[in-house]
Structure formats: C-alpha cells, structure tokens
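Shown here is one chain on its own, the form predicted on its own, set out as structure tokens.
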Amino acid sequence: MNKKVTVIGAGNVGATTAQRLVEKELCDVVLIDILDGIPQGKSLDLTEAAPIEKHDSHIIGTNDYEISKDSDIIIITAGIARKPGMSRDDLLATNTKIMTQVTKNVTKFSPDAIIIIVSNPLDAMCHVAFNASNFSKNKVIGMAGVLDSARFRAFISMELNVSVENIHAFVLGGHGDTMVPLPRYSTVSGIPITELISKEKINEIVKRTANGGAEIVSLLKSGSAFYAPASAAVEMAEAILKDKKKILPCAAYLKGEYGINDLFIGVPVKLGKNGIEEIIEIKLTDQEDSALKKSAAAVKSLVADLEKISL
C-alpha cells in the first residue's frame, strides 16, 4: 500500500507541493481546499500529466476532510497572504483561525500523522497547530529552516559559481529577518565559506537570505514564493516517508535545548519515520547564541500575541 500525504491548501504552494510529491512517486496525495473545484481541477490536471511524467502515484482533490483518513503526513499550506493595509495582527488573527480549524478537521481523521507547517507566520502557526492537534512535539514540525538554508546555499553558489550540490549550509532561528545563518557551519565540499568568501560579501549574502521571501514578493508584485517552499516541504516529507534519518534545519518545539523553552525555533533535527527523532545541539559562539536568543524573543512576542486572539 502506498504512503498517503494530505496537502491542505490548493494555492500555489499546496499545488506545487502535491506536484512534487507525486512526480517523485513518494506517495499518494489528497489535496484539500475550501474552494469547490480548485483542488479537484488541479488534481485532475496533475493526473493527466502522470502518463507524460511516468509515475503511478494517485492524487485526489476534494473539499472533504474524511478522504484524508489515515494519512501518514499532513502538510498545511492554508492561510492568506498579507494584503495592503493589513497589519501583522490582522494577518495573525485570520491565519490563526484558519490553522486551528484546519488542524482540528484533518487530525480527527489522521490521529497518527506527522504535521508539517508551511503557513505564515510560520513559527506562530506551529504553535497553533501544536495546541489544536494535541500531538506530541516530535510530530509537529515547521518547514522554514530548510527553505532559508536553501536560499543561503543558492546565494553562495551564485557568488562562487560552483554547484549547489557541493554546498551545505545551516540557518537557525525564526523564519523572518531575525533568522540566524551560520557561515562557520556552511561549507563547499567541506571547506568553510569563511575561507572562500570575504566577510563583507558573506554579510551581504546573510542579509539577502534573511530578506529572501520579501525579495521575491517585491519582484512578483502580487503573490509570494512557492517553488522553493514546496520543495522544502517535500524534502522533509521524503525524509519521514523513507525513514532517512536526515539532519535538516526545522522549526522544533524546544524544551531547554539551546537554553530555550516552550517555543518553536529553527534548529538542526534528525527526521525519520517518527518525525523529529533527535534535536541536534551544536556549539554556538557568544555572538551566534545572542542572535538565536534575539530570534527566539521575536517568536515569543508572536506567541504572546496569539494568546490575545479570541477564536
């Protein structure tokens, strides 16, 4: 029997996530959206592409959560993007209500699933899903670190004109301008980038990484990134489905690790069939630790705002 992944939200991120999952032949996919016809139409389109792409994964589009029953993984991309004139608090309130409802609906039919959160504001939405699902902390995971690290790697590749396959990089912390890229732990074929790129240029790359999403939004004018976020979510899903024990930077619920408690923060984790199977604690310099604590404080502020929202 094929593995089963449910993707909530049939917008650009959700539909692209579904496409990558089936074309990699990782699982069968259920694509759910509140809008009638959208998940059905996109799923049918992807089904008709299967003979060309040469895969036998099945995809069903629906508005009915019951069809998602017994999913192995739930990937949640649902939510609205920030619109002109909308405050952060407005966005947080709207997406909190969406995330709460979606999580309760889907976990009712898949109580043993692992949840991957893609919706923004990412770190806050992890808390919402964690509370709404009542799942153990190893089964609720935020996507951001894989995406932020991929952006960091892409910019390093562009600077050095080398294959992205040679580059490993880590970005810790919250998903936003307080994220913490770690040049010391970022390498090209094992060589630290600090040996290959000037400090000034590294600082430029770090800044561009932190503003990676905003840069794409400014270019698109309307809408936001979806190819790379979808790829990031699928890399995490693949590590879980195949029990790869892969170490990736993900938003995890910390209970004392890195001196942080009761917050979802991006850190290196080992992903396998049980979700987060280990949180990897690496040694940080005082400056890096300070930056991570600053990022945690920003996430804590968001979580405090969540408590003011009446659902």
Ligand code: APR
Second form
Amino acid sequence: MNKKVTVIGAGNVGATTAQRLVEKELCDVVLIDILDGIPQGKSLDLTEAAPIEKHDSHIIGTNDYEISKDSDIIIITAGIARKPGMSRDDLLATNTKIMTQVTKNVTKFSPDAIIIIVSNPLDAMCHVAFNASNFSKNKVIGMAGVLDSARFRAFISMELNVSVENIHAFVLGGHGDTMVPLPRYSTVSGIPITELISKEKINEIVKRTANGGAEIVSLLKSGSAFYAPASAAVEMAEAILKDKKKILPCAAYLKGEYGINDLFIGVPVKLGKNGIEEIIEIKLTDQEDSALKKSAAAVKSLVADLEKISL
Ligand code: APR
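The form predicted together with the ligand is what I need now, so please give it after the form predicted on its own.
Now the complete complex, all chains and molecules, led by this one.
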C-alpha cells in the first residue's frame, strides 16, 4: 500500500507540494482546503497529468477531513497572507485560529501522523499546532531551514558558478529577519565558502538569504514564494517516508538544546520514520550563539503574543 500524505491548503504552496509529491511517486495525496472546488479541481487536473508525467500516485481533493484518515504525514500550508493595512498581530490572530482548527480536524483522523508546518509566521504556527495536536515533540516539525539554506545554496552557486549539488549550507534560528546563516559550516565539495568567497560578498549573500522571502514578494507584487517552499516541504516528507535519517535544518521544539527551552526554532535535526529522531548540537562561536539567542528572543515574543489570542 502506498504511503499517504495529506496536504492542507490547496493554494500556491499546497498545490505545488501535492504536485511534487505525486510526480516523485512518493505517496498518495489528499489535498484539503476550506474552499469548495479548489482542491477537487486541482487534484483532478494533476490526475489528468499523471499519464504524461508517468506516475501512478493517486491524488484526491476534498473538503472532508475524514478522507485524510490514517495519513502518515500531514503538511499544513493553510492560512492567509498579510493583506495591505493588516497588522502583524491581526495576521497572527487569523492564522492562529486557522492553524488550531485545521490541526484539531486533521489529527482526529490521523493520531499517529507526523506534522510538517509551512504556514507563517512559521515558528509561532509550530507552537499552535503542537498545542492543538498534543503530539509528542518529535512529531511536529517546521519547514524553514531547508528553504532558507536552499536560498543560501542557490546564491553561492550563482556567485561561484558551480553546481548546486556541490553546495551544502547551514542556517539556524527563526524563520525571519533574525535567521542565522552559518558561512563556516557552508561548503562547496567540503571546502568552507570562507576559503572561496570574500567576507564582503559572503555578508551580501547572507543578507540576501535572510531577505529571501521578501525579495520574492516584492517581485510578485501579490502572493509569496511557493516553488522553493514546496520543494523544501517535500524534501522533509521524503526523508520521513523513506526513513532516510537525513540531517536537515528544521524548526524543532527545544528542551535545553543550544541553551533554549520550550521554543520552536531552526536547528539541524535527523529526520526519519519517527519524525525528528535527533537534534544535532553543533558548537557555535560566541557571535553565532548570540545571534541565535537574539533570534530565539524574537520568536519568544511572538509566542508570548499567542497567549493573548482568544480562540
Ligand atoms: N482550512 C483549510 N484551508 C484553508 C483555511 C482553513 N481554515 N483557511 C485558508 N485556507 C486555504 C485557502 O483557502 C488557500 O487556498 O489556504 C490556502 C492558502 O493558499 P495561498 O493563499 O495561495 O497561500 P500560499 O502561497 O500557498 O501560502 C500558504 O505558506 O509559505 C507559507 O507564508 C505562506 O502562510 C503562507 C502559507
């Protein structure tokens, strides 16, 4: 029997995630949205592409959570984007309500699934899903670092004109302006980029990486990035479905690791069939450590705001 992944939110990120999952033939997919017709229409369209794309994965679109029963993985992309005139607090309140409702609906039918959160503000939404699901901490994982480090890798490849496949990059911290790219641990075929690129240029690339989401938003004018976010969510899902034990930067609930407690934040983790199977602690310089603590403080203040929201 094929593995089963439910993707919630059939918008840009959700539909592209569903497309990549079936086209890689990783699993069958259930695509859910609150809008009637959108998940059904997109799923039918993807089903009709299957003979040409040559895969036998099945995809079904629905508004009914019961169809998602016994999913192995749940990927949540539901939410709204910030609209003109909307404050950050309004966005937080709206997406918190959506995330709470969606998590409760879906976990009722798949109590043993692993949840990957994609909706923003990412680290705060992980807390909401963690609380609403009552799942253990290894089973709620945020997608941020894989995307941020992919952006970092793309920019390094553009700078050095080498294959993206040769490049590994590491990014820690929250998904936002305070993220902490680690040039020291970023390599081209094992060679640290600090040996290959000037300090000034690395700083430029680091800045562009931290600003990666905003750069796309300003080009698109309406909506935000979706191709790379979908790829990142699918890489995480693949590592879990195939029990690959792959080390990827993800938002994880920390209990003392890196000196941080009771907070979701981006760190390297080992992903396998049990979700987060290990949190990898790497030694940071004082400067890196203080950047991570600053990022954690920013996430903490957002999480504190969550408590003021009445559901
Ligand atoms: N239940 C299910 N689906 C919902 C709900 C809900 N309660 N509320 C909203 N949705 C759906 C919308 O109907 C829409 O189809 O979520 C989808 C969001 O899609 P888009 O607006 O296209 O947004 P997208 O670009 O996919 O981004 C989704 O991912 O990367 C993050 O910041 C991004 O938080 C955003 C999320």
